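This document opens with one chain alone, in structure tokens, the form predicted on its own.
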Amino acid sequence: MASRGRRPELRGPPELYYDKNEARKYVRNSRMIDVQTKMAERALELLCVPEDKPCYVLDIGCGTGLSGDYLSEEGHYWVGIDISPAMLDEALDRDTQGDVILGDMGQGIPFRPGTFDACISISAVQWLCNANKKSDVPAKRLYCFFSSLYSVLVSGGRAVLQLYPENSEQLELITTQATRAGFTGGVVVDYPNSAKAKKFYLCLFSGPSTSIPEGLSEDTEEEKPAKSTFTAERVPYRIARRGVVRKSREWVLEKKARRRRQGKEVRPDTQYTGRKRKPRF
């Protein structure tokens, strides 16, 4: 892991930062595994895709396939591309429900036209910004990237990608490339007051724009310090995720919560939010 104060990007290439023992922690963090978890619930939310409607996404810098996981337990379907061999061979180690390829998104998505119904990307487009070699031009690389996602999405396709960028530059340089390869949208910053859960997504829409997500702030949702602890094993995705169950009472409060954040009507909570019923004869 990098030095605190020294940015992943600026230690090398991504193929060769994220090495085995890299890879080993986002597999065995339990604080690192919450954490992209939740950016990846947070990606889904954003991109406000139907709850009834299992969709087709590509998510960009895959890494372990952690991100892909909420996607499949949403019941969504899932390719991962990602330049790190030793990600994708923990990916597969994992027996992911999504399929993994290894590629670099700076030379482009290789996939026919209109293939993809919406993209995510966790932690992954600020590397671009970044020349590793003389080849190597960062707004060109950008423009190659969002040209190419641009057109694997059928019309009115979303991405939603989650970014850290390194000063107010390199957020303009990120966005002038998109807006040239044809996207509307915008920023939603979550946490805009917490140095520690400041988060960007960059919210891109492939037809006509429509209006960008609020982000979180203190006030709309608690923030709780989590503890990072490293084992020896690879934690279990579901234990991970803080023990919620699936159709559980928290699980659907949780899911109640998240539609009333899109702004789309709810029932109110009631204490037999999420009981189980008894069956019928």
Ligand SMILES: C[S@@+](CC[C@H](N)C(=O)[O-])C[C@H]1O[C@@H](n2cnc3c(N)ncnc32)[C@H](O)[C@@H]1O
Second form
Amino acid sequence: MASRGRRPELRGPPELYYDKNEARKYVRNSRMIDVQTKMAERALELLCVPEDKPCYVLDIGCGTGLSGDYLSEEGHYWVGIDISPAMLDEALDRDTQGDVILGDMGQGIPFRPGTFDACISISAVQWLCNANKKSDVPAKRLYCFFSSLYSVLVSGGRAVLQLYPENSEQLELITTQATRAGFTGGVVVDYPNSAKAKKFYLCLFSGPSTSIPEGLSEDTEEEKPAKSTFTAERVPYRIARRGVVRKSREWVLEKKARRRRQGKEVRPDTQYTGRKRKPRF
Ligand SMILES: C[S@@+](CC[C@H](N)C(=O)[O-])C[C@H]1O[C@@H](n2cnc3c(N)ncnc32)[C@H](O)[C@@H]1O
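I would like to compare: after the form predicted on its own, may I see the structure of the form predicted together with this ligand?
Zooming out: every chain and molecule, the one shown earlier first.
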């Protein structure tokens, strides 16, 4: 799965690993912004929420709010929870549109039952598999997390959690605790044959089991080479997304491709797709 030496979860508790310095670097890293945005996009696609109805979404391990920004861009309202004050400070500095709270998902999600329509989490849940204190028992923390998540979702609500399991035992531990907590669902693996692009999405349903979408493969989408750059300035979200402006042709084409992958009927792309209409009087 990922190489051991480079895994942040093995370098100490998340609230210490994501300190002021790391949080600053994180939110200015154009590759990080791109990756978090793409994974949030895929998570939202896997959630299959109605496209034209805003939902109230929980973002677990929301960090600096990069994943949340994508939810806002798609017209949803969100609340984020994160254990790192430094990451949340960056989210507040960036004026993200969601509300953020400080909290440890391993101690449960502190909201009333049935608060959220859906939940996403990007690159956070694997942190629960590591014990940083003697009293931390990963299975117990995972169970506490999943059972509280089950409760804060509306009946029939869904959660899509992108995560980086260290090995198959860890994935098994996570899915077992999710099932114990009452969830049905499964794991979608995108790009299973690519060391770099392979991604795991745990898709959970709080209602009866639904069919799990297929993972993406190298045949469905070309992998673009990823490059990391740091800037001294705060990178505005739209520029960081390499100019993918809402309602632009590129934005419309991406959205249509996403709908096609969801099996929806979409009109063919033409030279007029995404073209600005002249104002009507
Ligand atoms: C890779 S970052 C993802 C950030 C976020 N998705 C974004 O868009 O900026 C992982 C986040 O998970 C958070 N995290 C790790 N363990 C956590 C826990 N037990 N409870 C809440 N958040 C946690 C970390 O603090 C970190 O901000």
